[in-house]
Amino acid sequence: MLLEGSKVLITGVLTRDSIATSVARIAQQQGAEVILTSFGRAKRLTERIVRHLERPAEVLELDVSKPDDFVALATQVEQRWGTLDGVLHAVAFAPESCLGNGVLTAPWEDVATAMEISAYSLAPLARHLSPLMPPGSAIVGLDFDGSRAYPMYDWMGVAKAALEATARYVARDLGPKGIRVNLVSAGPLRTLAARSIPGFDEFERAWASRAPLGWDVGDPEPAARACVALLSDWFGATTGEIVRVDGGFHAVAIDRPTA
């Protein structure tokens, strides 16, 4: 029971196949109380997911593009729980123009949207919720390798690189308060977000041929388990880190030989 008695807030639960949904399920199995966030029409999707969890979970409003929502969220969490032990940042979005060879053509307005939602949002989430978090608490974000350029990923790749830098600076600022901030960089998964990436099959083929442990694009559980571990006190001295859960793809330079 890694999270026995913990109170964890989880963003990004939209479909049953998402990493965030698996984190919510495993966190409950490991003893945590869970609150989810969503917004607008998507909130109905999140509320449907709740029905499939082992225990009830409230869904609070959070649109990360609206500053007032962060204030309201912190107030509501404080009223319900008083304190907060863990936060999962699982929010990312890029307009269509930012994906599929759009680096040279995407307008700034669309790029700004991708950066605000996918990277910057970690900072206000931490700013408003960290006053509720005692020493030993943790913030975990979902990442996809921002250290290199991938086909078709374009400005979302830039946003992920910005998320990685943001996490390091947030870790620096919250460390003196005893709050850890880490990212889990997962391999490609066939989630709702992945469906918006043109040529996603290229990712699938690359991981299938190169990852030493292999990789199942339909299984979010390994990444979710890593998130839960980082939310627990088992990583009590780890912060500013990127934990790669990608079957070892990042460590290998060439494809595996075929039998």
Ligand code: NAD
Contents of the next structure:
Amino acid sequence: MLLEGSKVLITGVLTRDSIATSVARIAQQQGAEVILTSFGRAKRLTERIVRHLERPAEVLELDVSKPDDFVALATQVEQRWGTLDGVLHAVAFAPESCLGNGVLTAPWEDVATAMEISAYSLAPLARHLSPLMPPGSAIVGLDFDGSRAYPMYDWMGVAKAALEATARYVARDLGPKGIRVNLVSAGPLRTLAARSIPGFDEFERAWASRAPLGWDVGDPEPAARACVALLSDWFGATTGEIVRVDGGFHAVAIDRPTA
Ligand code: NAD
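Target state, the form predicted in complex with the named molecule; input state, the form predicted alone:
Time for the whole complex; same chain goes first.
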């Protein structure tokens, strides 16, 4: 049991397909107690997902665009648990103008929203929750390769590059407290967030013809397992790292020749 006795806060559970839903399920199976966060009207959806988990989990309010929510969340977690061993950041959002060839046209207000929700939010999450986290605890975030330009991903790609840089700086600052900060860079997965990316099918085709291990866009389990592993002490000396769980897509330059 990788997370026996651990207390883990998990953001980003929205539907059964959410990567965070698989993380919550596997974390519980690995012995963790879990608190979820959700926000506004989405909270009812998250509470519905909880019924499909093996053990109950409370759902606390967190809209990462609301600074007061972070303060209230830290207070509530402290009241319930006192300490916290793990945090999953699985939050992303970009207005429509930012996706699908929007890099030259999206207005700054929309770009700012994408950056705030998808990249900056890691910093306040770490700032408010790290005082509850003892040495040996871990923060894990979900990433999609921010090192290259992809079709249609546009400002979300820029936000992911910013998330990667943010994770490195947060790792630098929390390392001396013994808190690890890492990202899992997953291949494309059919979730609600993915459905908002126009031309998502192109990602599916590209991964199918290039990833050496192959890739199933309907299976978030490999990415979720990597998150749980990074939350555990099996990665006790790893921080500021990006673990790619993409079937090996990043490692090869061109598609496999067709037979
Ligand atoms: P999802 O739609 O299930 O999850 C996105 C989550 O972000 C939702 O739970 C939503 O409620 C939350 N969110 C949006 N705005 C928020 C706000 N203001 N405050 C708090 N929460 C907010 O989709 P997912 O694919 O499971 O996404 C989870 C993470 O995984 C994201 O960071 C995403 O970029 C990343 N990721 C996804 C893929 C993919 O192909 N689906 C690949 C790699 C990485």
